[in-house]
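Only one chain is given next, in C-alpha cells, and it is the form predicted on its own.
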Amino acid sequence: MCGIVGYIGKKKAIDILLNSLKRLEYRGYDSSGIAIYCEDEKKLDIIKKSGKIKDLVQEIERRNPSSSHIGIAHTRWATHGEPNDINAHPHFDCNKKIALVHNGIIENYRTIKSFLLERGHKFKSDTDTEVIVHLIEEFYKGDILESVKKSLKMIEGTYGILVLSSYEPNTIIAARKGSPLIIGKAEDQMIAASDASAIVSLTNQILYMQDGDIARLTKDDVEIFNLETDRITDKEFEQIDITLSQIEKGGYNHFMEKEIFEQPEALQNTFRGRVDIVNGTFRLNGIKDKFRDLLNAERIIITACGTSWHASLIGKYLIEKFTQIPVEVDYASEFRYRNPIITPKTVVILVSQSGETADTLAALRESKNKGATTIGICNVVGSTIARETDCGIYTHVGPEIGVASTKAFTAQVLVFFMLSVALGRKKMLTFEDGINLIKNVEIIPDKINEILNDKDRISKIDKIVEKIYNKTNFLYLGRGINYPVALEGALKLKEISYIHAEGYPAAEMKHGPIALIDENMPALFISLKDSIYEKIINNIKEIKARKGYVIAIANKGDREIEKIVDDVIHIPDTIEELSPLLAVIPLQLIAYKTAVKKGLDVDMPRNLAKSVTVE
C-alpha cells in the first residue's frame, strides 16, 4: 500500500527521494515525508506533510534543509491513525537519532507500546509504526543493525522498513516481511524502494528482497542477512526491462487513460511467442512442469481480489467449458478463514497484478501447506507470488500505475483463455477448434483499437456521460461470460467516480433489485448476440416497462436493440469466449470519462491504493 524509498550515494538525496516518491504516489497519497542526515549539522532532519507530494515539496522549499547524500522517504495510505502531519512517516525515536519508514501492519503494537511506555518512551503519533523505531532505540547498544534485528524478532505482522540513524550516518537498514522491498544499485549509489518504478530512473540493476531478509546498505555495497539464521544470504542483482517511458504519462492526461489505450499492444505482448499454430494451441512454458497436474486435477480453485476476482470468474467459465474440470472461484480475503477443502489433486490458481496482494499471498501459503499444486498469474516479474508458486504465467503488460486496473484485467482474461485452450486441446477441443480460437484471439487487438479510435463511438460515450455523471446509483447487468464484465464495469465506476454502482446477473433483477428501478436509475446491459441474447432482450424490456433508462453494449449492426433501449454503444463482433475483452472497453471509458467530468483525481481515487499489501 504505502510507498517507501531510501537513497545513499553521490547525488543530492532530497532530489532523488522526491522524484521517487512522485513515482510511488499511486501506492499511497494521504501524506508523505522524508528524513535526511544533515551532513553539516550532523543530525537527522524530518520533514513531513499531510496531503499530496506537492504539499511536501512546498514544505521542503520553505524549510530549505541542509545538503545530504542519504535519506529515506514515504508516501502513506493510512491504516492506524488518521492522515495528518503527525501520523505521516518518517517517525523518530525519543532522541531523534533514529528515523524509520514502514509499509505494513504491526499486529502486536499495543503490547509493544505498553512495554515501551513502561520503559519511559514518549509517543507522538497514533500509528502502529512508531513502536518499531522506539523498540530499535530501546535495544540500541552501539550497532544499529543488531538493534533492528532484535526489534523485528518481537514484531508480529507485516513490514517493509527502512531505517536511518545519525549513529551510523553512512548506512541504511532495510528489512522485509510480507511487504515488497527491492534494492537497486548504480555506481557509488544504492536505492531501496517498494517497487521498481521508484528505481528505474537511476538504475535497471535490482535485487529482490525476500521475507525474512534484513539488509545493510552503503553507497558501495549491500549485505543481506536472514533474520532467523543470522547468516549472510547470497543474492544476485538482476536486470529489469522496465523503461522510464513506461511509467510516464506519455502525452495522456492520466495514467488510467494511457493504460486503457495501451490494451491492444498489451494483449499482443501477452500472447506474443505463445501461439502454437502447428498444434492448434498455446505454448505456456511457465507451467509446463505442472501441466499434467492441471490436466489430472479433480478440481481447480482460483483465488483473487477485486478486479482479478472478476477476471477469475471468466476464467472459471472458460476452463469448465473447454475441459469439464470443476472450477471454484474464491475471494482470497475469505479463502483461508473457511478451512478450504484442499487435497493433493487440487490445483490452486492465484491471480494478482502486482504479485504482492496480502490476502492472495495468504491464500497461496495456505494452499501450499495443504499440499495443493499452486500456479500464479501475475504481471510483476520477481514478485512474491511469482517466486512462491510452483509455476506461473506472466501477463507481460508492463507497469500499471493507475489505481483502477484496466489492462491487467484484459490480460488476465486473455491468460485464462490461453490456459483453457491449452488444457482443452488435451481434453475435448479438436485441432480445428484450436486454430479457430487462435485466429480469433489474434485479431482482438485490432478490434479494441477499432473501439478506441472510432470518433463516433467516443462521441456517443461522451453523450452518455453527460446524462449519468450526476446520478447517485447505477446498475450493470450481464449474463453468462459477461456477468463478470458487469461486475467489473460497476467496480470501475465506483472506484473513480464515487457513484454507487452494482453489477448483477440480468436474470436476478426480478429477485429484488428491480424494486429500485425508476427514471433516475441508469441500467447498463451487456447485450451481445450470443447464446443467451434473447434472454437479455427480455430482461431489458422488464426494465423499460418500469421507465428505467437503459444503455446497451451491443454488436455492430444490431438494429433490433436500438428500438428498445435509450442509448447503444456498438462494439465489433467476436466469438462469445472472447467477448469480455471487447465489452469491457466501453465500460472503462464510461468510468474514466465520468470521473473526469466530475473533476475527480482519476489516478488516485480517495481511500484506495494500487497494491493492497496489508490485510
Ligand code: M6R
The other form holds:
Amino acid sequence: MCGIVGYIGKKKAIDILLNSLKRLEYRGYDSSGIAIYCEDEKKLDIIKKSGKIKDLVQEIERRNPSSSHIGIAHTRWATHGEPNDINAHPHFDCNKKIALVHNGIIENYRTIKSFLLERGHKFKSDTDTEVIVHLIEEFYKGDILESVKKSLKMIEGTYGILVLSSYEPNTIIAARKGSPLIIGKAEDQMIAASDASAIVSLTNQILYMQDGDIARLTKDDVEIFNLETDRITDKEFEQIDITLSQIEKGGYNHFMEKEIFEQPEALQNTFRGRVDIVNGTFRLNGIKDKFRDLLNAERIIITACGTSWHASLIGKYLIEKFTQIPVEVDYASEFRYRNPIITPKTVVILVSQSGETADTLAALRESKNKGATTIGICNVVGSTIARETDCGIYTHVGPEIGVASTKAFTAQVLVFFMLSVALGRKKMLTFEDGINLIKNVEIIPDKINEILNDKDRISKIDKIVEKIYNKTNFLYLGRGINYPVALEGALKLKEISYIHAEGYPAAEMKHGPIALIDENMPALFISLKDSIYEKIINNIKEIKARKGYVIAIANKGDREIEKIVDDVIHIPDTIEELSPLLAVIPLQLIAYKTAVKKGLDVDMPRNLAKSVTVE
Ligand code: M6R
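Cool, the form predicted on its own is there; where's the form predicted together with this ligand?
Now the full complex is given, and it begins with the chain already shown.
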C-alpha cells in the first residue's frame, strides 16, 4: 500500500518524481523519499523524510541535489518499523551503490537478514525491505538484473520494487509479485509506478506488469522477463483513458468532497450503455460468458473489505430479493482462512474499488483454486482483481483518490442492483417490473443532485455537525437494506473524524447497546417509509425515552417524524431497493463536514491508506 515510482528520460527526474509522488500520496503518507543518480558526481544520492511529501519537498530544497535524469521514489504506509526518517525508503546497500524502493511485505526477512548479517552486511533500518537491497549487493557479479533475479528467488512475500544502481546508471529494474506495477512510455522517457495516476501526466501509453515479471527499463526501451522461466515475455503497451482533470481536485477543497459531489455523474457513467429498454433489463457485457453460471448457481458468495463489504451486504439483499439464489457475504480476510465450502455451482463475486486489496485478491485466488466461477466488481480498469477474475463488471466512476470511499460505494450498490435485475428478469421479475426498476434508476442522479444542491438541507447538516463534532461516540441505526448504510455511515465518521462510531441493526439496540444511550450519545436513524418504517419508529421512541439525541434520515414528505426526533434530514423518495443510494449521501456529508470542522486531514486520515495491499 505504499506508492512507488521510477523515472528515466530527458526531463529533470526530481520534478517528475515529486509530481508523481503527490499523486501516489493517497497510498501512504508516513514518510517519503527519492534516490537519484547524480551525473556530475557519478554517485547515488538519497533524500528521505518522515511525514508528508511537503516535508520531503522542503528537505530537497534544503539539500539542493545536483541534476539527474534518472531516479526512484517512494511514499510509505508503515508496516515494519515506525514511520521515521531512517525507515523511510529508498534504502541503500552497504556501499551506497544500489538503492531500492518497495511496496509489499517480505515474510522471510528475518531468515534473510541473519544470512546477510553472517556475511557482514550492516543494516540501518527496522524495515523488512532493507534485506532486498543487501541481497542484491551480495549477489552482484557485474549484472544488476541478474543479481535482482537471484535475490527475488530467495524472497517470500509480496513486492513491487524499483532498483537504481550506480553500476548501471542508465537502467531501472522493476519487478512485481502481489503488488501492482505499471510501466508508462513516452518519447525518450520511461516511467514505472504503482498506479496509473502517477503516470498520466506524462503518458497514456501503459503496460501492466504481471506477477513474476521483472523488467529492465532504459529511456527508450523495456525488456520484460518471467522470473521463473527466465524467458523474455512480449507485452504490448496499451492506451488508457484517465485524464489529468479526473485526478485533480477541480475547485473542491478535498478529493472526498469532489467525489461526493461527482456521484450524480459518476452513477450515470455506471449505468450508461447498460440499460436494455427493449427487454426491460440491464445488459452487462462484461459477464455475458458467465451469466449462465450465475443463473444456475446454487450459492453466491460475495467477498470484500471495508466499504466494499458494506456494498456487498446490499448486494445480498438485492440478489436474494430478485432471484431467490442464496447469497453469503464474507470479509475477504476471513474467507480464505476458514476453508470455505465451494462447489462447482458456487459463484464468488469479489468487490474492490482498487482491485488491488490483498485480502480480496487472496480470497479470489483461493476461490479459483477451489474451482469456483469468479466475477469481479472493480473500479480500477486493468487492476489485478479485474484481470484475474473470470469476468467482471466495472463501476466506471473514474479514479477515487480520497481515502474514504464515497462514489465507489454508490457505484458498487448500483452494479449490484443492475446485476440482480438482469438475473431477476430470467427468474421472477416481469418485463413491467424490469421497466419500472430501470425508470427508477434513471432518475437517481437527479435525486442525488437534489440532496447535494439544496441549501436548506446543507445548512441543516451544518447545524447537526455543530452539535456532534465534539462528541466521542456515535450510533448509526438502520434496518433491512439500509442496515449496511448505517455501517457505512459509521465507518465514514470513524475513519476521517476519529469519532468512535458503530452501525447497528436498529432492533438489536434493545439486546445490549441501548445501555449506552444518554444525552451524550447521538443516534442517527435511517427511517425511510419502507416495509419496516413502523418498526423503526418504535426503535426511535425507545431511544428518545432514554434522553438520546436522535437525528433521522426521512422521506421528503414525512412531517410526522419531526415530532419525535431532534433533527431530520429529508431525502427524495425512491423505491426501497434504491434507497441506500440516497440515504448514504447525508451520511457522507456529515462525516466530511465533521472532519473539516475538526480541522483534520480529510483525504489522508491518520494510519490509513487508500488501497490496502498488505494482508
Ligand atoms: O479498494 P477496495 O474496495 O478493495 O478497498 C476496501 C477497503 O479498504 C476500503 O473500502 C476502505 O474501507 C475505505 N477506506 C473505506 O472508506
